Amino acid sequence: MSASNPSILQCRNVGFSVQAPGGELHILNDISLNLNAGETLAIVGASGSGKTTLLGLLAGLEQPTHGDIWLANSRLNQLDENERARLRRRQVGFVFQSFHLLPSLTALENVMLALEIAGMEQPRQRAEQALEQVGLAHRMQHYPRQMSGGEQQRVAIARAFSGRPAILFADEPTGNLDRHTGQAIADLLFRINREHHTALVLVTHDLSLARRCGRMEQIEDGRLLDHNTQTSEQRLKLVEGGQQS
């Protein structure tokens, strides 16, 4: 790790379990990974493998049952819920498969609200700049119902990076979009990654999207596959096989 490219995310021996009627259910086991500033990482795996659960843990939305996670040099395990929320507001952006826009607010107001909650200065100016950068300068006063799915996702992306987060978590960001629109959204995410040096973590079933990331991790039965025994292409073939079965 170099001083010019420091670690933004570290995960060490993390596990996550829940209580079920039949006893304790282990969802994630012994997960360890590291991500440096500006890097891109795809997390892939079959449905139910634990991808979204891992994303929630990495972002501090949930606490691991055991193990440690550091986000932006803060150990999440040692922060209470309010402290984790403050860290997310300052360091983290989110993009989801469902756009999660407030229907009663315009595009500009949706982005401004996130900035105001985070206590950012000049929220209107920042929101306008973010929407311009995603190509929606002409749609700022439109409501979500007046926009296409691709436009709504662009608003969600503008909201996610308007505060210039250190890391962006995206959970199936192209899942509700047609192929052409999904490609445009993917291009936008990677452009933001390059231009703003924002680390990007993608959970996706879209293998063409996963291949665009600098690294890929595959989860199977709550564990990361061994990098020493399988190449990225071999892991992708396993995922492809699982999706076809």
Given for the second form:
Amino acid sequence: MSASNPSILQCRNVGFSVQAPGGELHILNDISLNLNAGETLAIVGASGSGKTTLLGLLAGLEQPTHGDIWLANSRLNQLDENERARLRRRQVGFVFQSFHLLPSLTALENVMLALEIAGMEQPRQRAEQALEQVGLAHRMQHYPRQMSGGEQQRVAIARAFSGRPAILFADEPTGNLDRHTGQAIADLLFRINREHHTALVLVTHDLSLARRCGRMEQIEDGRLLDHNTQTSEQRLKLVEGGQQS
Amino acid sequence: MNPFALSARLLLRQGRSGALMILAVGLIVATAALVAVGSFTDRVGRALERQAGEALAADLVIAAGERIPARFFEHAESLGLETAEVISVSTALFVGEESQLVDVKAVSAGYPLRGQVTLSDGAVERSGREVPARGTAWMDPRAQRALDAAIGDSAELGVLELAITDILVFEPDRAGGGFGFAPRLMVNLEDLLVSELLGPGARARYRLLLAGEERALRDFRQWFGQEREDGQRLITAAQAEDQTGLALTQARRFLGVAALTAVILAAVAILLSALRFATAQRDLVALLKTFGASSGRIMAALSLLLLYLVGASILIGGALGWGAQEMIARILAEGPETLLPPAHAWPVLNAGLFTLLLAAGFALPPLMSLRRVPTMRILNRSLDTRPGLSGLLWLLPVLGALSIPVVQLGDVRLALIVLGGSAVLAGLLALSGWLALLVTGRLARNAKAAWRFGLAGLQRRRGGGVVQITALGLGLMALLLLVVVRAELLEQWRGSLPPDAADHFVINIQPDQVESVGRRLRAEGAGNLQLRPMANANLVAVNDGPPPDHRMAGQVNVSWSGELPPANDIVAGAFHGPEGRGEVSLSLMWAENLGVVLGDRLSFESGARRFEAEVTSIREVDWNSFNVNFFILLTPEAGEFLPHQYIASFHLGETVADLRGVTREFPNLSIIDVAAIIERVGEIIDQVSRAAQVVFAFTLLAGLVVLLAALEATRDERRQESALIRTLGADNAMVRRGLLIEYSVMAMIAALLATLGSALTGWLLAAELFEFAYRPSPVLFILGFVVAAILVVGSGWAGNRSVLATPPVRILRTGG
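Could you give the coordinates for the form predicted together with its partner chain, as opposed to the form predicted on its own above?
Full complex below, order starting with the chain above.
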């Protein structure tokens, strides 16, 4: 972990299991990884492999049953739900597959809502700037239903980065879009990553999108695949050493 | 799996789902309201039936405002008919230190000719044809209670002192139980005749009761047709039942309307929750179809499921309604002594049938729409058809359900008026609610996060919000009108009366007593004392022709004065002075009803004398002054040839006066306590509105069910939104604040509309009916807002605990 590029996200031996009628069901096992500020990471895997659960854990939406997660220097295991929510306000941005805009709010209001939740100054100006940056200056007063899927996702991206988060989680951000629009959205995400030095964690099926990330982790049956059959400890060391897989 | 097994499993597994519970509660409320009103009206109907033929205590009655001449009795007896005479008059009765306005009924030997009276000596009840012995009186339990009297006490009636010997439990010609105006005292006719209570102005009602062979009755009717005198009318048993039933029919309709509003709201709740339930079953239905279940079987199972719900709702709603009707009967009967016949089960079955119709009309169509769920939905949801109602077939059961009001009210026109009126009122509320929501949408633009989230919720669910506001507003408005506005109207009307408004009348003052009575009353502290002459005359012609409106012809009360009495304003012509002769001044209302104008000539007859007067002025009379006022004021010379007495009005207020001393000194006087009458009217209004409150409580409850149904319908949406803003970093407190804002704003809009609506209704009633300006008190607004806040925020909170508990990770797992 270098001083100029400090770790923004780190997890060690993280596991997640739930109680099922047949006994304990292990969804994630022994996950360790690290991400420095400004880095990009793709998590790929088949449906049901556990990648969305991993994203939820990394973003502090859920607590792991084993292991530790640090997000922006806070150990998530030690925070209660409200404290994790407050951490997300300032440090985390989200982009979802199905956009998740509030349909009764305009594009501008949707972006402002996130800024207001974060208690930021001048939410209107910030939101306007963010929408301008994603090329939607002319659509600010439009409602989601009046916009195309690509435009809605751009509003969601504006909402995600307008608060200048340290890390942006994107869950299948191009999954509901056609190829051409998906490409444009991906470009936008990586541009934000470059311009704002925002770390980016992408969960996707799309290998071409994943390959644009600095690193790619593959998840299978709740475990990160070790291409060289290293142990998780070894992998962690590799990751901490800044090596890319 | 056969439909029975499938429906049983569905019920077991989905029984606790919010939508099914609310669907059931909607059905229960509708059943309860229908049972309550249906059962009560059935009991009243049977009470009237029980008395059929006895409603007159005779086969035929001649009623009149004057004593019926002996020749009518003699002719009837010559035909072989039995006769009896009844005279009724309202007056004050004194027992010990207590006094009470009572309805005195004096009966002659032979009464009742049909039916029996039931008496109680305190221990044993007996029934038979019996009249009070001279010097004795029977009083009904209400009078006994009001006067705190016991058997053996003596009662002062005019100049008489009567011993109370029995309690009058039942009298045949007082149909409808004890729903009368004033408590009853029954005395012997001979006693009343010597009580000196029966002067002109006493407003006594006279009856000749007849019973006997049909042929003799027919002969008598034929003879009466020729011999009938002015002011006499014939009453048959059928008419009597109609008359006595009229007041109760009105009460029944009023309650019917109240029940109807509850049913309409319940129908909305049923529809909303059925739609929600049907939407939630789409995956299951697609899955069952994939497994090979036929549409028919699935539909049969869903219909059975609905049938189970209807069955359970009828049982629970029936029990609730049963309790409510008992409460209504007790409130209206003022105690157990006027017992109605016991309730029957059939109104419950009847209401059950309506509930079934309601379920078929509003719950079945959404469930049946599941028939069209494509099997392919299981593979690809985008291939699903739009859920909801399509086609016109579902309108049939809805039309069937809408026929409920027609049957319920027994009157197509009234049902249409109620439905139309409700629709207009609901439309107005909905429009106002929609506008209010638009305004909050504008406000949201400048609001902060929690406010923005809360108000956005309202905007997002504007349609549902309008339904909720309308339903709650209707229920709340009905109750506010009955509980607050009614009481305030009565109180403010009393307060609007002049401070020296007359509160007592004295009738029967002979011309030679005028000075001494006036002196005595002033000495007792009577203020604003006005003594006016009064005579009876027959209006026989207008401008030499018969009066344009025959109902205005016949006997009228007239007075005369040389100067315009207080609280009278001339609106046309000029009032005749003390020197005027042959002129008449009419009250505006009477002149308009009769259709006469200035310059018309009215001809009157009194005894053998006929006289004429020209209309020279029209007066607007302020009846709220409670002064002695007359429609017809002649010039003073009328006093020279018309036989007359005097009538006085005065204000006593809180002054303690020895009015009994006055009646002892002048035994022929009758003193009427107007304040007591106003109080009694107030009590009756109170009674009816308390009974209606029971039914309107169901309306409010139904409004609440609509609220819960709409909350339930949007639960998933709220969860999703809550999860989203948590993901964006909102903590629990912020989500709670947002929901609280959403519910509070909705409650405030509903409360604002309900309080303004009821205040406006009160103002219109006051201006149109009572002619004073109603000022709604802060209580109306405080109560409206507090009740709305408790109901909406409370139910919102209860219905949305799961929203608050939704973990943010849900946002990653849903495609919404």
